[in-house]
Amino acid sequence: MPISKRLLLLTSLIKDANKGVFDVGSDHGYLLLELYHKGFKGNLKGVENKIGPFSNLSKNTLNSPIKVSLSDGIDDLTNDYSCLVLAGMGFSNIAKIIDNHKEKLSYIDQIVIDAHNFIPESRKYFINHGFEIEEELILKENNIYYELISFIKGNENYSEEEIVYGPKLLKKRDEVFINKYKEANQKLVELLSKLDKNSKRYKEIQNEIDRNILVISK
């Protein structure tokens, strides 16, 4: 069964499923598949609204406990479940996925996130409905970095500089960490030669190199 690295740490997040793991966006149940052969003793439950990837979902998880099910978001979440897989998707559709069903967050203790985009927004959003970061994982693969989160219900207070970089992973300040922002201020530098120094914009790129600089050099 192949299985990408980013999968794999995601699986590690993942603690205690005695009451069971809800993946949504499933693809091909890989995330749930790895948690079985773990040996985890919960209900899983894989999810996907499209045929397509429904269908590989389906033949993948055949002969497993897995339950399947062709459908939106968190419709089908019950309280069987109590850790919250969204992986592999834009904030836009994370926070329309909760906005839809925000009373069945009662049944979540955990939520595992890999925001492919806008990642502080996704930080203050879950911190915003009671929950607070458990721990932060960060990886390069295929050239992509990405950043998953484990969030469980809590109240921490966090800084500006913790939504935007991570609490967790400022504190760990590893390699793939220093690389991302040190890529990342590469291509602003090459943006901000494009722009007039007067402009709104080139003051804003300037700060976010100022900042990830401050940041990267603690």
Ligand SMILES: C[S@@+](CC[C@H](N)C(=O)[O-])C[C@H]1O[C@@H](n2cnc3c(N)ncnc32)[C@H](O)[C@@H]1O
Second form
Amino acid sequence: MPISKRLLLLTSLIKDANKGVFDVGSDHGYLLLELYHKGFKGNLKGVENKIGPFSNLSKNTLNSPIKVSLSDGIDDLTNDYSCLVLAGMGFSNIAKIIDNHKEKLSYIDQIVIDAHNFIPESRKYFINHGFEIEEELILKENNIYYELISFIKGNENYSEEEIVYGPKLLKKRDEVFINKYKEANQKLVELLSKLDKNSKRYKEIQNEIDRNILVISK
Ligand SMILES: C[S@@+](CC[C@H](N)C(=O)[O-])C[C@H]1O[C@@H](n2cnc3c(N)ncnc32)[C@H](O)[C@@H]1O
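Show the form predicted together with the ligand, please, because up to now only the form predicted on its own has appeared in this conversation.
Everything in the complex follows now, all chains and molecules, and the chain you saw is the first one.
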């Protein structure tokens, strides 16, 4: 099966992880297999906490040096890995996985995430845990927008606008980024028409629309 554009772009964010990549929620192992086939020399490990995906992961990586484990989050993470991948999960799961073993962040130089919701909260979370944003990519696949974020250790400060829209995405303001907020605004305008003009919600939505317009027209 050909690898998705999202997973391909995720692997492009992993540039130098000499000590290895630890992929939580590896599923079929496609990301690790792509890294291996690209000639990545470091350790590669995929973790799954469910039997079904774990069996796919084990089968697909059988004839490769990729290590696998049926375990939860980063329970199994050792300092043989310096790059952590958390992709295709909601923010609360990502935060829970880290919260269970905050001490293990000391092994990690890079965290690559694809959070399926609460993206600003995800940025804030890793910034509050001693990371800064190294790179961000936005893509649309199967009608869904994804924001892929690479964090490295650092203490850069960010404005509220950068937390919401992404500092690197804001700088690039590429076509996909502009379209994401144009489409979001179409839905928000529709929602506004159903709300009471004097309600708090109406004002919040109106503010969000205005903020999106400002950002995409800069
Ligand atoms: C939607 S899939 C995403 C798979 C792949 N990472 C991707 O981005 O395409 C999420 C995977 O994470 C696994 N998962 C969720 N929570 C986990 C945890 N705490 N530890 C290990 N795996 C987990 C699920 O079993 C599922 O296979």
